[in-house]
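Here's a solo chain for you in structure tokens, the form predicted on its own.
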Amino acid sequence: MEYYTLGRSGLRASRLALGTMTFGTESGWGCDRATARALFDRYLDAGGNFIDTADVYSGGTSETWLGEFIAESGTRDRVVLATKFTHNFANTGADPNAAGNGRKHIIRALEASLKRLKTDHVDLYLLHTWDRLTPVEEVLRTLDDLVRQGKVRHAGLSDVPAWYAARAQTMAELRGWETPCALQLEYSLLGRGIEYEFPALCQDRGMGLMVWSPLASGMLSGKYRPGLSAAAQTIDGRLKASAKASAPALQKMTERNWGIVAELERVAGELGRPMAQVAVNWVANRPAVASVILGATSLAQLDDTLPALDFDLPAELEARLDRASALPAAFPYAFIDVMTARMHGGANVGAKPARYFDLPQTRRGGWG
């Protein structure tokens, strides 16, 4: 297992993280306690140290079980423990402060998480989702206070717009507050939309990208087959469960995506590797990516992805995957590309190479 420092922090986290959203069956597609413990043990045995959870996962069951596993195994000092706040998983009635990113809820959520996790601190505390309401100053100052109190070691953001993350990082630097060292986002061969802005943002501001859903809810594992709707698939999983939702963002079985899956299957066949390993390898080596979160409901699934970084993806095969999943040109970047020659007086003025500043964190342009 390899380890990267997370963003511009000294926190050393494994490049493959264990996601525990599957710990518990309240969502309808998770795993039981015995399986969750087996996943936890197998991940640590493989050398992993970065475990991601959230207060909302399985209605608190994920944090509760994880806290028990860490305590029983005596691995609290070894584990880099990350959890998140924002959502309300309890039936609290009409309580507007029972969720969101306000100071009142952040502090209450952390105290509850610490109790479930059986610890006095978390190593990484992330805003789970932008709530569109709370001033960024309030979020940052609250996180800074919690770091100063010793209850949080590092702070991060998840599922926020790029402008919000940039504003948060810049403001924290200006005010001398704890700066977010991680940015957790969905990213995969089927979902490359973050590439328009986020990798460049992370490289410029020194945040490590934490990737969730690298297999696009299992679609890139090869277990789902074309020609059938998610609801009609014979195998259970997150993608099938999400078919009940009407949100377009959850509907991944499109003609475009099936084409990407087909090319991934061909590339994996040429490499003699499972599709899941190739998909994780591809995203783990994208610019700015610090760690990829692996979710599983069985040991077989985890064993399928843990060796994902044990091989190099040949450049020609990587290029084929890039072409199959390429994003359409978008404004303003496509326009700027066309205008570049006009902005340098006809001279060849290129970007500085990664080693221009002689930084140690230069793997493919990413921090870590």
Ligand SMILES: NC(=O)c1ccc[n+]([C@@H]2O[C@H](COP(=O)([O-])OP(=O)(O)OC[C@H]3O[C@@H](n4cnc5c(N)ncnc54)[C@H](OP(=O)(O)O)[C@@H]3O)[C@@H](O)[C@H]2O)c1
Contents of the next structure:
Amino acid sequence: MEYYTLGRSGLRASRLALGTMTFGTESGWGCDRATARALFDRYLDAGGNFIDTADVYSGGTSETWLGEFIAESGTRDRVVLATKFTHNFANTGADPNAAGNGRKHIIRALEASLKRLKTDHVDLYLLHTWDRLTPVEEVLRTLDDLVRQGKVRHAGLSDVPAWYAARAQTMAELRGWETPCALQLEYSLLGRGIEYEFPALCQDRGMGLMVWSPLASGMLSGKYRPGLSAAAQTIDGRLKASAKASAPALQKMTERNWGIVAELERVAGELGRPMAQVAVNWVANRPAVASVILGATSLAQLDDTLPALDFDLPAELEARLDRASALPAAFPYAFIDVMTARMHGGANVGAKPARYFDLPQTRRGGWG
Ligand SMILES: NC(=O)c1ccc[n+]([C@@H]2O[C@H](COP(=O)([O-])OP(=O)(O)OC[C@H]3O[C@@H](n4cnc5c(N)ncnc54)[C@H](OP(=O)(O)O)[C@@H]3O)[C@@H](O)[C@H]2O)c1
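Right, the form predicted on its own is done, so what does the form predicted together with the ligand look like?
Let us now look at the entire complex, which starts with that chain.
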């Protein structure tokens, strides 16, 4: 297992993290306690140290089990423990301050998470989702207070717009507050929308990109039948189980996506590797990616993906996957590309000499 310092921090985290959104059966697509424990043990045995959860996962069960596993295995110091606040899993509508990113909720959420996790601190505390309401100063000051109190070691953001992350990072830096060192976002061969803005932002501002849903909720494992809707699939899995509840905007089984899955299948076949490994390898080696969070509902699935970084994806195969899943050119970047030659009066200013600024931290996954 390889480790990275997470963004511009001193926190050493493994490149493959363990996701625990599947710990618990409340969602209808998770796993039982014995399986969760087996996943936890296997991940640590493989050398991993970075475990991601959230207060909302399985209505608190994920944090509760994880707290028990860590206590029983005596691994609290070794584990880099990440959790998140924002959502109200009771969802009764009775108390608007029992959710969101306001100070009142953040402090209450952390106290509840620490209790479930049976610890006095978390190593990375992330805002889970932008609430569109709370001033960024309030979020940052609260996180900074929690770091100073010793209850949080590092701060991070998840599921926020790029402008918000840039504003938060810059403001924290200028005011001397704890700067977010991680940005957790959805990223896979089927979901490359973050590429327009986020990798450059992460590299410029010193945030490590933590990838969620690297297999697009299992679709990139290749187990679903092409051409069928999620509800019509015959194999069990999250995409089928959540087909009715899933919003149309989050629908993954589209014609475009089946084309990408088909190319992944061909590439994986040529490499002699499972599709899931190739999908994880591809995303782990994208610019600014620090860690890829693996999700599983069985030990066999984790065993399938854990060796994902044990091989190099040949450049020509990587290029084929890039082409099959490429995003359309978009303004302003496509326009700036076209105009770049005119900006320097025809002189070649853009190209940098080889190894220019090639410090260890500036390689893939680090900051630039
Ligand atoms: N910040 C956020 O908003 C956010 C959002 C989502 C997730 N996350 C984090 O990211 C982690 C990973 O996300 P994810 O679970 O969506 O990741 P994912 O890799 O896209 O999906 C994992 C699911 O794919 C299926 N799968 C995994 N490996 C497989 C294999 N080898 N063969 C066949 N099927 C396989 C399993 O589901 P089935 O068995 O049901 O098919 C598994 O639960 C979560 O645990 C959580 O920690 C964060």
